[in-house]
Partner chain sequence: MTARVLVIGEIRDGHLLASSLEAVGAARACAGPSDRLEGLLVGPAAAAASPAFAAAGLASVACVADAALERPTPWAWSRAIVAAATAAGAELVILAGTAAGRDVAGRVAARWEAAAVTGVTAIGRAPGGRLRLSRPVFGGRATQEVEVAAPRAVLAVRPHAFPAPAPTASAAPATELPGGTGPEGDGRILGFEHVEGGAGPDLGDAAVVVSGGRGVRAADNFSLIEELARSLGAAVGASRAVTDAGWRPVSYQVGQTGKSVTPQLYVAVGISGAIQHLVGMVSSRVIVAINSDAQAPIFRVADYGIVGDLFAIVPALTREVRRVRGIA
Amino acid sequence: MEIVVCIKPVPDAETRLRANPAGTALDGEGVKWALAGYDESAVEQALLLKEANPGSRVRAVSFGPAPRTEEVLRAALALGADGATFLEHPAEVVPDPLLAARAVAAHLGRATWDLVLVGKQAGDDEAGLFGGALAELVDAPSFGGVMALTYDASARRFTFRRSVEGGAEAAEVPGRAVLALQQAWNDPRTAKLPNILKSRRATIDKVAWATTAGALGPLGTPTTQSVGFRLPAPRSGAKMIDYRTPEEAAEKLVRLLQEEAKVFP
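Taking the form predicted alone, give the structure of this chain alone.
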């Protein structure tokens, strides 16, 4: 089974963020980029399927600028992916999820694959559009919020659970599919030092932007544009409540919410 897992570099949770001088987008200078969020679950699930189905291979694919995109691909290689493909785009081109889906779909049209796994949403824009758009472009069924994914080789069928309002539902899909992961069977693994060192020397297949742009034609431009980017307002300090009983704590909290925070009338 050939498994493709699509990943995206996102700012590390500990990095300091700021807007660019125009105030329209994130300033990437000095930002630490990472493989994080639901993409980690997608990689973990791909590796679990590989381990449960001998002969399977996992290839990580990412569309983005250098060097951040290559770094997250090397992170996937360090975790156990068998190969990596870097779909380049110039830094001045700010992609949206639909452009990313078109670029990856153009690549998948030239590749052999049985399953595509993605995170249900990216850790930066939280759009959640990529998986469904990609499935439409490659003419494959798509499901989001996927958990506990398994493969029945004899029936050539994927089975899984997915989150729905108030619970979860069981589903199955035969043949090729694009699945957006919410959670793998377990927490994502940690790369071991020998594998990290090996990933530093691994060869990453690179598809030049000119190749992708030529395949996409007029569709090679973003369809959305960021017009504003700002950070949340700084948090004010917490206020501690002194109390002797839970009832006293509740009374003081309600009074503060009414008189200071103006939450209650």
The other form holds:
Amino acid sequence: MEIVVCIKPVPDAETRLRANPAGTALDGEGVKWALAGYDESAVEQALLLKEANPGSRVRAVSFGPAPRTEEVLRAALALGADGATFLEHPAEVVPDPLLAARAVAAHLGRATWDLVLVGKQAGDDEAGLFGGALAELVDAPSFGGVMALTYDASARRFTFRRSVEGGAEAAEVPGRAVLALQQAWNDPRTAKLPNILKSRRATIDKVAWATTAGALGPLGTPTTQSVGFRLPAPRSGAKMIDYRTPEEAAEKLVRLLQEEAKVFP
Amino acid sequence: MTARVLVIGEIRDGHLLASSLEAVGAARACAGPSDRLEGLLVGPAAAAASPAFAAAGLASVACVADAALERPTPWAWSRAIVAAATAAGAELVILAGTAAGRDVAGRVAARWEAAAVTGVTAIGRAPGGRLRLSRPVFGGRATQEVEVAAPRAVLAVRPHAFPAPAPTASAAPATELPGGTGPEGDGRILGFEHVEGGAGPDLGDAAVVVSGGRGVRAADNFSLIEELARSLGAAVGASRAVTDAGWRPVSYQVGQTGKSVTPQLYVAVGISGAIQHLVGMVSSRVIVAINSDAQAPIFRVADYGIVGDLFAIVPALTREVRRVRGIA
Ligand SMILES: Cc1cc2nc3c(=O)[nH]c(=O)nc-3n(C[C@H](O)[C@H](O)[C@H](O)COP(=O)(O)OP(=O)(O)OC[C@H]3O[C@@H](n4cnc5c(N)ncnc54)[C@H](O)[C@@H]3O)c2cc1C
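Starting from the form predicted alone, produce the coordinates for the form predicted together with its partner chain.
Next comes the full complex, this chain leading.
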């Protein structure tokens, strides 16, 4: 089975967010980049499927600016991916997830694959649009919120559960599908040092932006534009409730929620 | 000029979701007086649900009564949506940002060659007339403003961001659209199961969330959190310390590797406030923290704090909430 896993770099969770000088987007200066959380799950899931289905191959694909995009691809190689494709984009901030989906679709259209795994959303823009858009563009079925994914090789079918409001659905889909992962493994594998060293020397297939832009034509223009990036005013700190007994604390809190915060249901 | 807006309703177990009414509220927030708002419902309950949907302020509701669309796959639903948007001559499609709504938004945008923006919390127009949207990013640690640079757009609106309009007496016609069953091979949804403890509202969608952390100390004690949640009609969440310990399943986890929630009220009990937890809940409107350590970082993001032993405070709070809400 040929598995493609689409990943992207996002600012590390501890990053102190600030706007760029124009105030239109995150300032990338000095940011430490890491593999997006759900994408890490997608890589883990791809490797688990590969291990359960001998003869399978995992290829990591990422669209974005150098050098951070290549770095997350190397991270995927160090974790166990067999190959990596870097779809270069010139801008510091990738303008919209639909453009990313088009770029990856233009590339995947020429490749053979059975499954594309993506994270259900990335921790920076939290759009959650990429997987569905990609699936539509390559004319494949898609599901989001996917957990507990298994492959039935004789029937060429994937079965899984998907998280929906209030519970989970059981579902199945035949091969050549795009699945967006919800599952969070709290203990995904970590790369071993020799593999990290090996990944530094591995070849990454690179597709120049000019090639992608040529394939996309007018669809290579972004459809949205980030025009503002605001940080909330820091909360002024909690109003601490004085009390002598737990009952008094409870009464005071409920009153504040009713009368001051006006959120009491 | 009349703009046409198509609002997509979502039906679960025969009932229209409250978030679909909020989507109508969002449509009304950005529509001018001459704009025309239409609705789309799919599945066998479409016609029965259409009066409630229309009463939120729609001029008409198109129904696709195809039984195969009861729990539509993203493939089949996106086809029904694009067909209806084309039939209505819409330039804007608005969905509720539920799991299913967000799943289908990207497909619809790609198929309809439209822009797409999810997690929308405010809708306006930029001076040149372009749609301008606000959306939380980075787990609510920042807000992004986005402008649409395409003639068409798909918007998924964040739960609780827009009020559901008060119902009006509506004589909006329900029209029937032909079914759009996907071909064999688009996958099948085989069944649905409620999550254990899922009797209350869903975490991602709830107006109130009560979460417990390591301070709760043992799986059995988690019932204290659940009783408080029940008294408030809240969903139950947990920190990763709780899910790692196996006291509750990972589906309860709030934070970087769990769910992002944006309720009106978030109550954090025995949770220290690690950054990986905070990114999943800081954009809640009001945050209450109950913790025995006055220095716990959770108090820095909370609006109201009680320093104390949760084993004393939480039962007293549950009793007080039940008393005030008249629950026996
Ligand atoms: C890559 C990564 C991803 C992560 N993702 C997540 C995530 O998605 N969600 C998440 O929550 N965490 C996540 N974490 C873990 C996070 O760093 C913290 O370890 C975790 O949130 C701690 O949970 P806690 O607050 O329940 O426990 P602790 O930090 O141990 O805090 C327990 C709190 O309970 C209080 N307490 C103890 N007894 C009582 C009592 N009797 N009454 C009142 N208060 C009491 C203590 O004062 C303390 O503040 C992640 C970590 C990493 C490295």
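Numbering follows the first chain given and starts at 1. In this text the structure is predicted, and so the values were computed from the model without any measurement. Here the rigid core means the biggest group of C-alpha atoms that line up within 1.5 Å when the two forms are laid on top of each other.
**Student:** By the 2 angstroms cut-off, has the C-alpha of residue 257 moved between the two forms once the rigid core is superposed?
**Tutor:** The answer is yes; the displacement is at least 2 Å.
**Student:** Aligned on the rigid core, do the two forms place the Cα of residue 231 2 Å or more apart, comparing between the two forms?
**Tutor:** Yes, because once the rigid core is superposed, the C-alpha of residue 231 moves 2 Å or more between the two forms.
**Student:** Could you check, with the core superposed, whether the Cα atom of residue 17 shifts 2 Å or more between the two forms?
**Tutor:** Yes, because once the rigid core is superposed, the C-alpha of residue 17 moves 2 Å or more between the two forms.
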